[in-house]
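Read the single chain below, which is given as structure tokens and is the form predicted alone.
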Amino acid sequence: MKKETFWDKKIETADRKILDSLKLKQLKRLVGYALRTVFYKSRLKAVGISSPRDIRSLKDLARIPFTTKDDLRECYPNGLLSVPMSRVVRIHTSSGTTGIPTVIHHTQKDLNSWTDLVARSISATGAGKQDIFQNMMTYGMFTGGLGLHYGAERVGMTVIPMGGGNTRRQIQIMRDFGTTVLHITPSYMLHLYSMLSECGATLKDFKLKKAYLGAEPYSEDTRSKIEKMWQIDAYNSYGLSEMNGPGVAFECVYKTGMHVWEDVYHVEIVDPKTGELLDDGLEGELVFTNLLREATPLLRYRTRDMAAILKGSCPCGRTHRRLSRITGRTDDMLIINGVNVYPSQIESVVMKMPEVGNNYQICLEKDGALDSLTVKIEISSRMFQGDLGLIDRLKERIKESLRASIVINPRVELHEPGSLPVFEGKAKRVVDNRIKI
């Protein structure tokens, strides 16, 4: 029997008409805040919106132009601030390749709303005040650490704010304090397991039951691998700093997709090339509007994350629509000799192989005028028993599976466990050494 709890059952199971009515009310209020900013005031007036009264239905949102990460950078540092600085109680930034950060200001009400959404997410997994929560995500400007920290405390969990890194210490704390729930990147979860024997630990030493995975794209096969090796439930979660951070969407105990908390987040799926709105079930780029944000209103923010809205309903009874796992990002897509490839496609193939270990790396080089793809993969220690034929057959099997999935003939290198770089935060899976023109 699935054990779950509701944080706010009334809103989580609300009728769609009630939910849409609430969203419209909040959208009007949000537009009021947006009109206080120079950036949105001109944009909204250009499409005939000069007052919240000009928003008559949720369909009016489609009249508003998209907001992009470049827009946020151009507004640095306070161009999107819609309240006096005296009302701002926290600032988070997320830097990009240009070096110019995107900035999100929060009022106390913004933080309270975000914390409640994280508490709602945690409750959906069946966790509660009986649990000991070890947070292995980075704190500071990154929203992952603080976001889950405050939500877990709101639920009543015992929180251990470890942050990232120091693997031996992480394992010791898990063992000493009986940690039952982790917040961690999937790549670090795999690395953590590989370090158990080195730290003199076995699964019997722990009381771990659940892990919340996030901060980097990963495949269903990686999740399955983590669940089997740790003998726990691993939950997909989704968030981004521009929408507060973690808690935008979360799986419940049924794991049928991530529930988007629609009373706060209006979600759209659009064609990444044309911006055209796509129907449920079709994969495209996620676009979000945070309906409750005061300090930094964001309307129709293009996330660059690729996913789909799932059809049907969830056995849990929640009425909020569900999001598929994130398959990749529009800016993470690799173009290799004219073929579009997402790193998640490669991961899905690699992690299906039982002989494969916990780490891999995708390397791109130039071979004359052509691109060369090499996939470096750690394999389990039992494969290094002197039977070179066994290793060669595994290499060919991986190559054939990759070729069938990505329509490219890659080179495959098999490595001993622990020989590839390990990342305690977000994993850097792709090394692109091609010359950029």
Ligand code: DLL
The other form holds:
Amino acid sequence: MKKETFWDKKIETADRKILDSLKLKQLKRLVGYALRTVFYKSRLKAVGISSPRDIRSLKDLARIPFTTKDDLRECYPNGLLSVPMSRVVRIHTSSGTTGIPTVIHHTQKDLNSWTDLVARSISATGAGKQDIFQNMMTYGMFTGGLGLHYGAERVGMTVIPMGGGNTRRQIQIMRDFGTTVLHITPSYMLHLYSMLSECGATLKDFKLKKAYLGAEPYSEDTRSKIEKMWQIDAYNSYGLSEMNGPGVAFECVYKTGMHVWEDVYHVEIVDPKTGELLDDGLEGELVFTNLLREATPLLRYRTRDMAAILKGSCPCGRTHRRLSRITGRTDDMLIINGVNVYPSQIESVVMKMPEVGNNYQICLEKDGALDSLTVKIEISSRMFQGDLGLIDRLKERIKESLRASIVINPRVELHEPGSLPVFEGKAKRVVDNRIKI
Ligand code: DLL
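Moving from the form predicted alone, what structure would you give for the form predicted together with this ligand?
Next comes the full complex, and the chain you just saw is listed first.
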């Protein structure tokens, strides 16, 4: 019997009609806020929307052009602010590759609604007041730390605000305080395990039951591996700073996809090339509208994340539709000698191998005119002590499986545990040293 808890059962199990009428009310209000910004005023006017009254149904949202990360950057720092700065109580930014961050301002009401959604997410995993929650996500401008922090407090968990890094201390605190729930990136969760023996700890020293894993892509095989090695339940958690941060979509105890909190986050899946809306079950780019935003209204924000809305209902009784695992980003596809490869395909193959350790890296170089792909993989230290022929055979097996999955021939290097770079926050798995033209 799964332990099911609701934070706001009425809204979490509301039927579609009720959800839609609530959403429409909220969308009108949001458009009112958006019209206060110069950016949206002209955009909305161009499609015949100059007042919230011009929104008559949720379908009217489709008339509104998408908002992109570049739009946000052009509005840096305060161009999308729709309330006086005196009403803003917090600012978060996310920095991208270009160096200009996207900025999200929050009013107290914005933060309250975010906190509630995180409380809802935590409750859906069966956690509550009885739990000791160790937050290993970075605090600061990154939304992973503070986002979960306030939600966990609202639920009444005992919160240990560790932030990222300092692995030995993390392990000691987990042991001393009997931590039952962790919030952590999947890559750091794997690393944490590999540090246990060095810290003289075994699983018996802990009371860990659950981990919330997110902030970076990872495969179902990585989740299984983490659940088995730690003997816990690992829940997928998705979010992005432009939509507040964590708490946009979260798995419930059934772990069959992440419920998107649809009363607040209007979700669309679109064809990344044409922008055309796709039906449930089809994979495309996620587009979100946070219907409750006051300070930084964002309409139809293109996330660049690829996923599908899952068909069918969840045994938990929540009516909010579920999101598949994020399969990649529209901008993380690698083109290797003309072949399209997603890093997630490589991770899926690597993490299926029981001999593989807790870290890997994808390296790209130029070899004359051609691209060369090397997958560096840490394997268990036992493998280096025995028959070296075993290593060669494992290498061949990994190579074969990779070739079958990505249709190109990679080099595979096997490394000792602890020799590849470790990341305490989001992992950087791909090192692309090809000269970009
Ligand atoms: O990573 C917010 C977050 C913190 C989510 C902690 C979950 C847990 P950003 O730094 O703005 O915000 O990065 C957002 O991270 O667009 C995805 O590409 C990726 N991402 C986040 N969660 C997942 C996940 C936070 N569960 C970007 N699976 C998003 C795959 C994820 N990718």
